[in-house]
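The chain below stands alone and is given as structure tokens, in the form predicted on its own.
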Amino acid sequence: MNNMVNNMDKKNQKLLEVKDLRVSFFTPVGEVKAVGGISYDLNYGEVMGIVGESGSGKSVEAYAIMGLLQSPGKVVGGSITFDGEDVLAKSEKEMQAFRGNQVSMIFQNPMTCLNPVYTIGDQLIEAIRCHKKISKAEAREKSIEMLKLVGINNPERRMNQYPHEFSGGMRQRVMIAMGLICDPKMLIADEPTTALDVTIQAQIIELMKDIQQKTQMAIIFITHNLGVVAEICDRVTVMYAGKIVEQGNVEDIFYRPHHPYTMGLLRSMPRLDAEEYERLIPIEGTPVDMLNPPAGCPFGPRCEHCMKICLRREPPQIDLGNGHTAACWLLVDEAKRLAKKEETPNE
């Protein structure tokens, strides 16, 4: 890939830098606080989960990163800075040569993303010509060794097919190679793997881990699924009811998770390296109305360790070391001991 030597040398500098982000919906029955302040940064070559149940705003920003947003959404403050520019001061012109040139997006269902009534080399073709100057023949090539790059046999043939000819899971891999055609700095997939089968689910991360691991490109990994996030992410950004509630690398959000939430995602999900059996224990209550959310903690009302404080003020991000944190008042002593222990000299 020619982005490759590139993400390579610029490893651990910032390729994305979303800042206070805010985005609602403007209904009839009031505003819907989609995104409610979220900041992250992305380094180049980084993959990074994000995670959370239904409604919490994952698939939202993304779609505000994109400027895919559709009416009545609307970004309503923050900032988004892609390699240096401002992607929210764009023109929709610049907006369609950002899209699939610098960043590319996978979405969920496959089906409802390619035309039904175009070949996939047309659809290929035509991706890679809107943003490179080169000839038909030379995108048919292109399009060819994109198929054979994501693991589809007789990519000539395959080329003169439509997409009713291919099963869900060569879908999407026809979906990865479209994302990739444009050489893009970074590619946000949008729950990939939600409408397959196990078998298809473990086939397109093992590609898409290889992909990465060729191109060097950043990756966004939206998912509910905490076992795809730890086979393939670097780094974990859990959100609920439109905020960030916990962020870390993979082995502190796993094996030192710090929020409720997140320790009560962990805890509805089987784990193969249980010694004996374990039962499963789903999160009690029900997701927040977004149309009236709590004055505190979103996560509140739920939580099993809810205090008076919890339900009045939204908690803090604590600082919990080496890049994790978690915005839970639970911390609060905790953030003080570290402090207090960084502050007294090793004896």
Given for the second form:
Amino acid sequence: MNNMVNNMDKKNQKLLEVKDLRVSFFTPVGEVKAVGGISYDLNYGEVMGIVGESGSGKSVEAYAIMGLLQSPGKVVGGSITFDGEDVLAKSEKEMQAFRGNQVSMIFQNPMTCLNPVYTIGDQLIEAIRCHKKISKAEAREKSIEMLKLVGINNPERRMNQYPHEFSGGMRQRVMIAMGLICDPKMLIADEPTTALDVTIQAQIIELMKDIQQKTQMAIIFITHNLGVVAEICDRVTVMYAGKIVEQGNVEDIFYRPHHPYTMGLLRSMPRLDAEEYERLIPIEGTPVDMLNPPAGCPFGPRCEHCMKICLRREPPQIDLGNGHTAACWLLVDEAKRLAKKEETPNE
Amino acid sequence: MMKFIAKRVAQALIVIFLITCITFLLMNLVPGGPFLSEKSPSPQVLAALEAKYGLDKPVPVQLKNYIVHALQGDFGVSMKMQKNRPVGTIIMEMFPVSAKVGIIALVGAVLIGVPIGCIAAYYRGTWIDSALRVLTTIGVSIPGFVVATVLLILLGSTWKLLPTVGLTSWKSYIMPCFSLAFYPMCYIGRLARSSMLDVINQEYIRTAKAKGVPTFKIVFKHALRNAFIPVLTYLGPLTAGILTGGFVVETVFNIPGLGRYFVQSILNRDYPIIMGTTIFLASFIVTMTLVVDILYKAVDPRIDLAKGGSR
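Form predicted together with its partner chain, following the form predicted on its own:
Let us now look at the entire complex, which starts with that chain.
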């Protein structure tokens, strides 16, 4: 928890700055622009949710930050600045020192993410000793401490066990312990609860919230589960077809969504306070074919408010104030009106 | 664990017993005999010789006698090749010669073959992978005697770099060991490559990368151990086979090893030697298979030996 003080001090300072990031997959049938120019910032100690359906580029974007993109995936443009350093300019050696130490990542499926032939202890100790020059005994102690932190009973004994002796939820706890063991400044959680059943999901979310409060570490939480986002995040980025369609703090996104896609997502989510006659409304149509993305707004063909311009030109990001932005032609007029409103009191 | 080993040892004894019986019967079905050659002895001498070695009795009785003696540790004496020397002594004299060449070849095959597979898998699709694949494909398709002969002609005869016959200095080990190791090396390389390819795309490899583990360690620690089972399976019989010597290599390089002797004993119908070498080789293979099965557990902790050694 050495970083804690650090993280507290720097609150409201930029930790991660992604600018116009573009990632493409060069497949035999053509270039797939999985991430088509996205920009966002993340402050120290902030929790940001990245929401989107499968194939919206949310995981790919995270892999790009970690330098874990696999061929044929490639960053083709933009910049990633982490704690003042250009991540994309780092050599493979520097990336090895960066991964797990500055930023760590936990993955979707805990059942297959731990190496089956090494003990949990081995894998935890390795995670520390990759970055810190400490003795095995110290590393072991630290590992046991981390296992306790993530709520694993009897950690001394558990250290000598193999992954197949753990349940799914327990393995995800181990993954979290492994991710946190070097006190990273940021954790990327790539759908960490998707593969778990609902009660375990709740426990893991609770655990992550708890740890975030203790460590004040920044988290990027990638998910397609809006409920999870509401639970844990400060800010939300909604992605669609490799682009950010709306961005803002949790209240703005949930109570004042401005992009039709965000609204659609919210309408298709079950709510406790829904009336009995209310139905879940799915978003019509199918996700974009990323090999042939439409010319204008990627969501255009599925959008109920689609206008002519939407199919021809890409909408600009409209600033709605308070860090809330959305990319939609519908908002262009609204933005003008808002701007006017702000001007009026000054006159 | 002990129960597993006991069970397997019992099975092994049955296997060796069956091999003994079958070999004995087949051996007697083949026409000819140890004392028949171009200058066959007179019928009286032949009868006397057969009576001396017990060959005049019916085959089942001979088999029974052989087994009874074998259980007492007596594997008979050579009838022809090294007349009247005990088979056990002959094998123990020949085996170390073969084993010495064999161990070097085996270690070389593993130490080069496994990294070849790992590197090819890591650089899959690149020219490195292609080059290694060409090499290993050549290795598994060229017969051993071609490798041995080509080496002999080039290094031994044309360029006179290495001695061609016998095992006199360390230099004379190079060609036989290489000839013996080339096929298994390439085969191991191919095995390791295909199983590494499977492992390298697993999610735990990505986890290791995300932890910041250096590439070398990812390949040779995280991936290799998971990919090693198929290689290990092959290593069992290979060890037995390679340590008892290759007939071709021992013949080409004129090494007085067990492999060559085994084949010569068949050509000479030296029955006790055929039986002795067969039982020796069979026991060796059975033992190595058992060792490999036990090692599975060491490589992959998920394997439960009690349940028949499956994952």
